[in-house]
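One chain follows as structure tokens, the form predicted on its own.
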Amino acid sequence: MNLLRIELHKYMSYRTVWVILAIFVSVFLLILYASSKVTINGKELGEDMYHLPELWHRLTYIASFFNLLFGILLIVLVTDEYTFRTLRQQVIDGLSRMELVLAKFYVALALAVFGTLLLLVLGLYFGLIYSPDSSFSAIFGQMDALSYYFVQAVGYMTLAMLFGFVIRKSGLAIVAFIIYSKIVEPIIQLRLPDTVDEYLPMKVLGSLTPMPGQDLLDQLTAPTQMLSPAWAALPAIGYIVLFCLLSYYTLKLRDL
């Protein structure tokens, strides 16, 4: 908690943090509202978009696209430590390199908690108002999707944190992070059998929030080989631990 207090004290007045959080909230709300206006087979989704318990899967799927934004924020926070030489000062003041990594990991946890709580509040608000079924089973039946989103968000941010510690320059780290997640790994996935590529980092994390209606889509096209969210959670947590350890060894083996 002391490490988290130190980090929050540094970033509470940091404009970049508040700008990115404001973008996340405002754009997410806009997309959530606009999604209800989508027309399928001549019928507007309307309030059907907010029906429980399916709403939890829709919310987490939409929110998964914003993990890239959270990742970029983590990269900025890490690389700024190098730019302003605060990492070296914190070591001089008595923090270990492991504590430096844990401090950023706790920031990732805090951001993931923020995102998850936002989804919880929005899900309850739209679900209780617009869903025809507001029973206990409807509200809590598929709420486990929020826990999978939480793990996914932390996974994205710890990977971004690793890029920040390895590259040290915010611009280069952000570009490398985006290229790896959106270009490099998808190309690798195409060259590997499905039984192997489903365990790659980005595909594991993506499996935690599958697209709503994916089963129906697979019936019309070639099936998509992905782990179920429950099976993807364990390797995702393993990757989170791995990314944190690699960040630690990067700090340990390099001069600050």
Given for the second form:
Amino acid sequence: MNLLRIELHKYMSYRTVWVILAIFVSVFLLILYASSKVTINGKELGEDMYHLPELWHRLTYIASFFNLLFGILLIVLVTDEYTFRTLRQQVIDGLSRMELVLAKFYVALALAVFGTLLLLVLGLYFGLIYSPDSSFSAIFGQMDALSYYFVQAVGYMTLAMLFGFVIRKSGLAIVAFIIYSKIVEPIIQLRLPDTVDEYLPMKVLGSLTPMPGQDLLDQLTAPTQMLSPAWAALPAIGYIVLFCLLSYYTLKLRDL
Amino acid sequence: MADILDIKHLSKRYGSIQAVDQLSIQVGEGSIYGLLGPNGSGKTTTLGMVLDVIRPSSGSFTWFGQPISRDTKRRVGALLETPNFYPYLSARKNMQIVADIKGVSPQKINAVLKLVGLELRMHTTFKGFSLGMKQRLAIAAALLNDPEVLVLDEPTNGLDPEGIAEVRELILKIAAEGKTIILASHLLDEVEKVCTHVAVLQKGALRAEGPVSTILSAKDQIIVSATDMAEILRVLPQLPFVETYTPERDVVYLTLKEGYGSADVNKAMFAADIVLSQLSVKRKSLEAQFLEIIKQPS
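Go ahead and give the structure of the form predicted together with its partner chain, now that the form predicted on its own is out.
Every chain and every other molecule in the complex is listed next, the one we just looked at coming first.
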């Protein structure tokens, strides 16, 4: 916990962190508000959008797009430590390399908690106001979507952290992270049979927040094979551990 | 005198460059140990290795007779190359982070900031500091855990003369408290003015090591002259404490054996009824001595 406290001291007055969090909250609210105006089949989605319990899936699916933002934030925080040479100073002052990685992992956890709590508050707010069904089961029945979102956010951020630790330069690390997650892995996915590619990291993380109505879509087109969120959670946690370990070995094998 | 730091055959290789080559030195308790060498001689690499941020290619070292660990780090305060802080945080908040990492009470922060003369600027952000202030803040951070050993890498680099004098004064003040100080520098007069022991490095290899008085302060030259030069040259060979003498136009350069000084020359000349018109001591320039050490074949 001391590690998290040290990290909080670093970021409380770091404007970049607050700006990125503010962007996340405001754009998320904007999308949430605007999406009720989306028309499907000539009918405005309107307040249907906010109906519980499906709202939890919609929220987490929308939120999944913002993981990129969180990932970039984590890359900035990790590469800053190289730029300011504070990583090296912290080792001189007594932290181990494992603690350096854990500290950033805790930051990822804290950001994921923040995101999850935000979704919880928004879900309850919009759900209780607009949802016709506000029974106990409607509110809590599918709330597990939030926990999958939490794992997904942590997964994205630990991958971003790994990119930061390996590449060290913020611009380069951000570009590599985006290219890997949006271009390289999707291409690999195309080349591999579905039974294999469903275990690739981005696909596993994506499976945690499936698109609402995906099952409907699958009936119309050729279904893309994905793990169910519950099944994807296990490999996702495995990847999180793996990314942390790889970050640790990167630090261990290198001069700081 | 117990060894604070014991380095054995430490080497670091970067590709084809041997940055540090089989370095073995011992730093005794209470000494001010200087690592002297030109830029690129392996001083920072050596300190980086013993401070756990650079992986040695081979060799080993111990602090206080133990391998490096969190416990040994707690007993050492160090700044390597540059002051490393978060530029957007105030001096005070940066120190808070260092205090948390070192597990020190934040109440100590004000005292060390006062010691380095930054107590009035502690709410200024680090990026707003001058180089001298940054350097002093780094020394304050190194002192925060009241370490037994202080490791300073080029602490006066980039400072103006006033800043250099301040930092040197600070080092001597800290050393007077009985702390061991390891100081890397490419400045000869800094090492000579501040240190008790010195290791001279060149291209990563140890060229000379020992107390500063024996390594750097080679024998002083004494210059004498008198109206009657011939008389001086007649007396000089008879004096047992004169090691060498070189006559040159109207002066003679002398070097004396250990334990003798210009007063002995004066006395002997007076006894021989020679009145000297000039008697002066000239210290051999440090640069000249340094080049001599470096030029010696290893």
